[in-house]
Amino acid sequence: MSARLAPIILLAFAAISQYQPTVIGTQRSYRLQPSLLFSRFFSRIRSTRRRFPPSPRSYAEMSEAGSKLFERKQASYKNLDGRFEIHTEKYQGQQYSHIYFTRLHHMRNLLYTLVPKWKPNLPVKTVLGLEEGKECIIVGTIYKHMKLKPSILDEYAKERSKVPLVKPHNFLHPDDHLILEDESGRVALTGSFLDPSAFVTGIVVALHGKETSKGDFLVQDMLEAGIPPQTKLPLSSREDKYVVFVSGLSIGSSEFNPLQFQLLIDHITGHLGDENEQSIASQVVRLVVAGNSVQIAQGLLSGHTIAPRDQSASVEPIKELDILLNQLAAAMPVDIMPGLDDPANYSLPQQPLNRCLFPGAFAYNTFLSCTNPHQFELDGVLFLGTSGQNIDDLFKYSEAKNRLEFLERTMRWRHLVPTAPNTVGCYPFTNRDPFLVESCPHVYFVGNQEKYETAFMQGPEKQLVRLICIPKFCQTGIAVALNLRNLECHTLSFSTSLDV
């Protein structure tokens, strides 16, 4: 059986001899040869092989054709999840009220602590407490009025229209205005210090102004919570270590190429590229694969029962994920977060990927199934990040110049998900609310967008933060790398195209 096998992966091996990387400034791409169109079905019988250990003899021949091992840097791992998970938590048919309590009452006790410095001589009261042309300070919660917000009335006359409803890429209307809400009433926002356009329902905020005669309350000024504290980040003594961010792989749908998927499992694995590219493969201690890792028609979740032969395509996305994810786990720590089109529950928090869908990955202790949000610290360093649902919320209801603004926007605000439970499914927490942002993390991602941005965001107590956005893998053929010795980021790009 030996003798049979040793052409094929002779074959396999003078295929990755053709493959070379070429970088260019920060992104180092890669381009498929010809020659390694089979490159996926050999890996899956390197991944196979990989579980056992090599006997003396292949040692021993190593050892003679010189060639140089690389032992995989480690990293210590605190997963943080703990306040995302629901399991703990007892549905008794409450409303989402409490949320909103909960997050009014924690961020107007933070807020209340900023406003003497802010404004010490103007006093603090509640809308209720409002006086005509006296200036103070009001706490509450915004709320956004929109015209065209969608609802199911909308729905419903959608149904009935001859004519169908456009359906605008975003909601902003310029009638579209603001209203400050606490447990005593509500009143409305007017003149130009606040543009609608920026904000979302959810935030809560200290305003400076005074009731007009119409009883609206006229904004002067406006304070945020302001970025969180942040513990120090001892970045002199530190080595070269990389985490690897990865998203949108999309398996099951027309736009995944497995191929590509391939290639970046062969580089990080150190199955790619000289010695040169191997030594930083070594330096990967983490992959996180940051959700919508398939995709499963929608006709086959409805609900209804399936034909049998529409089981198995329902099955074979996961399936092949488990193969892919089986040869990561068995090289280095994986975690993988659930997103939207993952078969997962809707609401936020995503719990953690049932242990049942991954037979293969779960078999190393490597493989950790994660919640959305996900937070980690890994040798110091803090990590806080999404599958992308809270950004792209924030993209249809707000404006900003990019979506590296819609993060700087909720580490401002303190909040991950500020338009939920309004636009964004959440669960009904009672007593707490876990999107909250007490700590400031070192690095805040977020995963599936258009493409790929980075930035460093600074905060008035030399906070450092940097921000992410992990683009679509299956679009794009981007993952992300990010060295933990200087929180540097480059993106590594894989292409199958034959073009030159």
Second form
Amino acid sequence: MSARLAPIILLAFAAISQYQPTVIGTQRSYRLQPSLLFSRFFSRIRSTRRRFPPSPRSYAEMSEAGSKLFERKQASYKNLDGRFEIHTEKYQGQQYSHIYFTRLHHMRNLLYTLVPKWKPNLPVKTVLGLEEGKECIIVGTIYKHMKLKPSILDEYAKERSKVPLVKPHNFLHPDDHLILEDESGRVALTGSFLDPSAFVTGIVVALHGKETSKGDFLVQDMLEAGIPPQTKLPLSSREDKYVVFVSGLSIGSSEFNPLQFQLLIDHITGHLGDENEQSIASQVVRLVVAGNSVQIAQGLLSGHTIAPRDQSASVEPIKELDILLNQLAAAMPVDIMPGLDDPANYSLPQQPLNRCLFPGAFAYNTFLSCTNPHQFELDGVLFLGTSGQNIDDLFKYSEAKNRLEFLERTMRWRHLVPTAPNTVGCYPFTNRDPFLVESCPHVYFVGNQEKYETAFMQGPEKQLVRLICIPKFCQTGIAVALNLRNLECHTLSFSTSLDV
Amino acid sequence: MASSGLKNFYRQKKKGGVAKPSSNRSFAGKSPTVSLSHLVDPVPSPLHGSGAGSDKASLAAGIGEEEDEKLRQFDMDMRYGPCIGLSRTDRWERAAAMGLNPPTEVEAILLKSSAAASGCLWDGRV
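Pass me the form predicted in complex with the partner chain as well; I've looked at the form predicted on its own already.
The next block holds the full complex; its first chain is the one shown before.
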């Protein structure tokens, strides 16, 4: 059998080693390990999804003397995930009070600097120092008391029948009310100025109002921290460089269409199309996979021992993802973030996916496993994004006209995940809250949303943020491409159905 | 700020010592009750708890009554945040990093005795 395969191997090796340069053209030290090439070759033969061999026309083109060699553009990358790493933290049995304390402390100091410009003549008090009838300003953390919020104590409540049927996706109720808390005490907020459906537990605001005779606080005005300061984008004339975002691949689920994702891979690695297409593909400098790349069947995760025939079903999705990422990492820098369904820890900040999950892809130095939330800088453009848990949680506990509004709100509250640790799992930090946004990003993205939405958000100090909602690729077949030069977005839509 | 008012409001002072059931030391005749009362008088008396017997932990740590009192007041002070789940040194360093100016004599006591520094007021009691 090996004698039959030998000429094919030789031909393929020639083919692969010939057209590698057009695909990767980077100046990084890229070691062509022969064993890797062979393994790639064999994986191509095995899987029916691969388009192999390269079409005779393109192969002929490449071997011509005057054929166009496209080099992929590069951008200087800086990873800023340091504050989301928790391997330096030591768990001492602490609870969540510390994270709320640090959040309140930092945000309150910030608000104290903003309050004199907002309402200069009013005294600033703590909750316990409120006097009835006197107008003042108080600063604290908002707590939203929600009637329909699922509580673990409901299991033990005797009158279970009183709880009405809960809408599965949203726990809002007209009776929800807000309470403001600081270290000294809490006070209920009344008045028609604040609409509880727009707020969630965990944000820190300053309120102007006065105490009523019933002991509540009548709110007359509110100050949020506002969009943080932003470093200006360098105005030098830049060339078109694209960053491609994709999320919700859900490999291993019934919705995953391998051909669709393969089309995406082939397109951005430059295997598809003529010179025009390839030149466009060579302008993609980075791919960011924003969470939920695999989906393992729920039955296998229940903790029971798995039968040997089912064991492969639990590892197959990761292996498939590794093969696909291998192709991508060979062509361009790839950042992969964990999501809710990925094999990473549950509570935010999710730690990078382990390198033993991707034995093939990790051989390339262009492959980077990142935390969720993920922050990085490309050519001076600051990116910040999550895999969707923060916005999905806001959607469950508050209301807005679209998902972009949630993004705007989190930026105005200067906090990525305000509902952590209340309804979103979070590590109990003691001396910092890593989700506080200190400097405004230029691009703020969130993955695993229902549909593609994008907008420009303007801040009062000329901050400009591109907000992007990345849709789930397994359901929509849409990836998002962002131009670094002018922060314009467009979609890349892939479909494998034959009816147009 | 209303911080001094809060300190008065939330002053926690131990009047008596705690006698642990398995204690081998002879504290015969001392009252085993712990009273934490919100006091109105603003003058703290560090010697208040000295006559009623010492805490086993503080004696084991090798620090005297007054220093133990200072540590307890540092633990109870709300300005520096909650104290459970964090060692005193960590909490002091966190307060210093946040710019809250925690008292330097507390730092001196914590450096002197590592047993007191690693615990907090509620160790073994909650």
